[in-house]
Every structure is written in structure tokens, then in C-alpha cells.
Amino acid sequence: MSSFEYAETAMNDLAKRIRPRVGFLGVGWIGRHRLRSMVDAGAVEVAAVSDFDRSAAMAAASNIPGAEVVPSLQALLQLELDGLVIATPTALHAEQAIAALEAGTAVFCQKPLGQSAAETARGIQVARSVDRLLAVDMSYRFVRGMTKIKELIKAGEIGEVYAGDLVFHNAYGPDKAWYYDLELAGGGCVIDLGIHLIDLALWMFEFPGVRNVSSRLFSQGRPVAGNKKSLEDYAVTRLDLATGATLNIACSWRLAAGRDAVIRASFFGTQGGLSVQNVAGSFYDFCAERFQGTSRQVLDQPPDSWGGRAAIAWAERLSRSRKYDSDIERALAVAEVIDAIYGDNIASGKGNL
């Protein structure tokens, strides 16, 4: 079953189950945003909301009946959740996560789940140890095309694949001012949006290992060159695969795109290329397509309301059941071509994994 199918059963699921109590911790855009969809969805009972701007949290929380506004995620904790969603600062996740999980909570977390590869391993070995259930937001994983285009790898329809092409370019950056500051945020725009890039590019092959990592950073136009007191604005990276393909990837913010956004993912194959890309710039809208020589054909697009539904998927998981699942340690592999892209060796442009 995709991903976008499981997501769907499980809204279709969930009416029949007991909806888990959850606690929202950071209810900023993102953090309002799952709120919204899992209530919607009937995925969960709003037990708590908080956040360090108090009318935030009161914000979230009105019309929800039965939700209360408490001061930290010691209250939180309390309150003796089902569940916790997390969505904080970067810097914060790791930390946040562990403590929810070590008081037996399960944890939707806002990526990365660490700021590092040690920071992911210890969240996950802590979630294994407890058996609580554990995941990442990694919601591009979700969109209705990128369901389809994997299922098409998989089924062989474009042969080997060899090359891929994927993007994120921002025109605007976060508006958030923690993400410019590096303690905070862990890093730039490779942290932030090639995340996705990253975790898509695995995901579409199962995870299979990665031989090499090469990358260029840029901030404001100059090399970073392993200059950690740099935030990079401008990264282009590649990744040489197990399987032999090779995948370039690029993010960027406020990089003048001709539009809001530009985010693709393309693969190209023995015999034709996938992609999903954006429409119009949209954050939201995405169209897929399959490629013939110089023809195409559209295999899907808009609407489609995916924002949500990893995190309905979650949900529906923990209505069934709060153990540990596995899914989470690919996070890890993620985690560990971030620490490549990022590491000292960024000065001669190459890293091995």
C-alpha cells in the first residue's frame, strides 16, 4: 500500500477507534497546521496545547473543546499524553523528543529529529528502548504524485534508474528569526528544505546506502567552505547510490527563481523519466508526469490536500498502537548525509559514507 493510500485508510479508519489524547508543543505555522489536520481528520483528542507565545497557544486551542493552554512540556508531560507533536525550534527537537519518550509518550516530530547523526541515533535508540512510537514529518513522502512516481520505479516502468534531479529553491526564506541563528537552527537551507530532498531521494529507492557525498555551500553568494559560523543560503549536492544511479540535489533560499518556489523531483530511467514538480510556483500544487523521448504524459495533479497526512498517519498508528516502529531509523540514514554535506570536509568538496 503508498503511502498516500495508507493515509487515506487511515482517515477513513479512524471514526472506529478510540482518537489518541495528544499534546501539541510549538504551535506556530507548522505546528497550527497539524493541529488543524488531525482535528479535522478526527485523528486525535486535543488534550493540551503550548508554546513560549502564550496567545499562540490560546489561539490554537479555542474552539477546541476540552484543550487546555499549559506553560511547558513538563506540563505537558503531566498530563500523562498518548502522544506529543513537536514543533519547535531545531535545536530543541532531539532533547524534547527524548524527554517525551522516556515518560512513555508517544512523539511526531518536526525534522530533523537532531541536529546531527549522534542526535538522531540517540532519539531513536531512546524510542526503541522505551518501545514508544516515534516519526519525523517527513510529508513530501505524502504528496499524491510521489506515491505514484515510486510505484512506478518499483514496478520497473523506467527501467535502471541511473540519474535524478531534485530541487527546492525558496524565493523568500524562513520568516522565523530562529532560523537564521545557527544554534538554533543547526544550519541553513540544506537543514531546512534539501531535508525532503534528501529523505525523498532515499525514500524512492528503499534507502539503499550511499557511497558518496560531494557538495558546494554558499552564503550570500561566497563559498561557506566549511565555515560553520555561515548559514548557507545556496547548496547543490550529489549523492552516489549503492544501486549505482547518481542524484543530484539543489536548495536555496531567497535565490531569484522567477517565482515563490520552484521544487521538483525527477528520475530518469533506461526506458523514460518520472517527475513530480510544482505548479506555478505553488508550495502546495503538484502535477506528475512520465517521459517518452519528447513526450509526456500527466499522471496526476491538483488538487490535492497532502500537507497533513503524515501526520494523520501517525495518528491512525497510534490509535492502534503506541510501540516502537522501525520506519523510524531511516531517519538516521538522512541524518548521516546531512552530517557529510555539513562536515569539515565541505572545504574539499567530497565525503564518503
Ligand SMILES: NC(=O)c1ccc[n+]([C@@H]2O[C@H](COP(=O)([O-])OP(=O)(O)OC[C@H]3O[C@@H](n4cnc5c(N)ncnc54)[C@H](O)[C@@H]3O)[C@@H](O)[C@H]2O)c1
Second form
Amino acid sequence: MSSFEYAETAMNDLAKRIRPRVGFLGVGWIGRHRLRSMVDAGAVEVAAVSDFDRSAAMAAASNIPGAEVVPSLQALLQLELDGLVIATPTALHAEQAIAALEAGTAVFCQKPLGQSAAETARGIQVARSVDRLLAVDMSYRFVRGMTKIKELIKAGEIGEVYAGDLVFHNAYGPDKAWYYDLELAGGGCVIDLGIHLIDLALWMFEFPGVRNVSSRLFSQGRPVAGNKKSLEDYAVTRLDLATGATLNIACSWRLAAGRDAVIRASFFGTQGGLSVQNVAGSFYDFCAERFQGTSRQVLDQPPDSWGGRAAIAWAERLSRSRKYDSDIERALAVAEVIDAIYGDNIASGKGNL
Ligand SMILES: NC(=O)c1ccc[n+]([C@@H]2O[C@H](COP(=O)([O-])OP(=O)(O)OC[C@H]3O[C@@H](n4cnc5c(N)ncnc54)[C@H](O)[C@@H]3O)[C@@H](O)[C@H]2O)c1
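Could I see the form predicted in complex with the ligand next, after the form predicted on its own?
After this comes the whole thing, all chains and molecules, with the earlier chain placed first.
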């Protein structure tokens, strides 16, 4: 079953199951969105909400019967929740997830789980050792068109895939200050947007090995100094997979893209191409197409409300069992590519070229 079908089936089954008691830590933009999606799907009972900004927590909990507002992660964990949804700034994820897991609470964490492969591995290792469910919100896997093209690639419909082109340009750039603070953001557009492309690229081929990663990073048009992690706002990477395919990946903040966003994942094989791309610069609407020479066939079009599906799928899984699921180990492969992107820049001093 595809991840999309899985999420749909999950939504239908949820009403028949016992809803897990879940807490929410961080209810800014994405935390609030995921909370709403899960509540609307009847996927969880919201036990409590916490945010540094108490007014944000109050707003998120309003009109949700039984939802308390509590002051901290520690207060959330004292409630003996079944699960915790974390949507705080990036650098806080690993430590908060580990604290929750060690308290016996399953976790659904915003991406990335860790700022590095080492941090990601630590989170996974703790989840495994306490035998608790841990998942990360790789939301774009649940775009309906994305699951369709994955099925077609798997079925060999475009022959042997040898090339791919994945881009995510956010022409606004993030609108919150913490994204520009390396201590909280852990990096720039690669850790923010590139992570989705890397995850899609590997997920599309069931996580094959990665043979080579080479990258260049820029900040405000200048190569990023090749001696430290950066707040890059443009990155281009070539990823060579063990399948033999080579993928070009590019992401940016505030690029002169001529529209709000350019988001695309295209794959080319010996018998055709498949592509999912955003419609008219939208962050939310996607169209999936199949290419044959110079002709194209539409496979999928909006509307498709995909944003909350990963969260709902986690809640459904949690309603059946809070035990560890090894699927999270794939997050490590993505984190290793991100380390390689930053490390390649640092080790080779490419920024100084
Ligand atoms: N999966 C996706 O598609 C997707 C999309 C957007 C954002 N994200 C991720 O979600 C996370 C949040 O991003 P956002 O844009 O919603 O940010 P945001 O600034 O809107 O929300 C973060 C919230 O966390 C709160 N907060 C900060 N420190 C806290 C702490 N120690 N304890 C409790 N609350 C705390 C802030 O007050 C704020 O309300 C980021 O890591 C981002 O990468 C994921």
C-alpha cells in the first residue's frame, strides 16, 4: 500500500479506534497546523499544549475540549501522555525528543530530528532502546502525486531511472528570526528545505546507498566560507546513488524566482519521465505529470490537502501500538547526506574558490 493510501485508510479507521492522548510542544505555524489536522481527522485527544509563547499555546488550545495549557516540556511529560508532537525551532528537536522518549512517550517530531547525523542517530538509538515510536514529519512524501510517481517508478514504467532534478526555492525565505540564528536553525536552506528533497530522492528509490555527494553553498550571492557550518541561502548538490542514478538538487531562500516558490521533483528514465511540481508558485498545490518525448500526460491535480497526513499516519500507528518502528532509521541516511553537503563545503574549502 502506498503511503498516501495508508494515510487515507488510517483516517477512515481512526474513528473506530481509541484515540491516543497527545501533547503538543511548540504551536507556532506548523505546530498549530498539525494540531488542527489531527483534531479534524479525529486522530488524537489533545491532552495539553505548551509553547514558550503562552498566548500561542492558549490560542491553539482554545475550543478543544479538555486541552490544558502547561508551562514546559517537563509539565507535559508529567501527564503520562501516549505521544508528544514537537514543532519547536530545529536545534531543540533532538534534546526534546530524547527527553520525551526517555519518559516513555512516543514522539512525532518536525524535521529535522537532529542537526547532524550524530544527533539523529542518538535520537533513534534512544527510541530503539526504550522501545517507543518515533517519526519525523517528512510531509512531502504524502503529496498524492508524489506517491503516484513513486509507484510508477517502482513498477518500471519509465524504465531504468538514471537522472533526477529536485528543487525547492522559497522566494520569501523564512519569516521568523530564529531561522537566521545558526544556534537555533542549525543551518540555512539545506537543513530547512533541502532535507525534503534529499528525503524524497532517497525514498523514491527505497533508500539505496549514496556513492557521492558534491555541493556548493552560497550566502547572498557569495560562496559560503568553507570552514564552518553556514546560514547558506542557495545550495546546489549532485547526489550519485548506488542505483547508478545521478540527481541534481537545488534549494534556496529569497532567490529571484519570479514567484513565491518553485518546488519540483522530476525523474528521468530510459522510457520516459515523471514529475511533480507546484502550480503557479503555490506552496500547497501540486500537479503530477508523465513525460514521453515532447508530450505530457497529467497524472494528478489539486486539490489535495496533504500537509497533515504524516502526522495523522503517526497518530494512527500510535493508536495501535506505541512500540518502536524501525522506519525512523531512514532519517539517518538523510542526515548523513546533509552532513556530507556541509562537510564537503568545509573539508574542501570550496567556499573560498
Ligand atoms: N514538515 C514540514 O513540512 C515543515 C514545514 C515548516 C516547518 N517545519 C519545521 O517545524 C519547526 C517549527 O517551524 P515553524 O515555522 O512552525 O516555527 P514557528 O516559529 O512558527 O514555531 C515555533 C514555536 O516554538 C515555540 N518555542 C520556541 N522554543 C520553545 C521551547 N523551548 N519550548 C516550547 N516552545 C518553544 C515558539 O514560541 C513558536 O511558537 C521547524 O523545525 C521547521 O523546520 C516543518
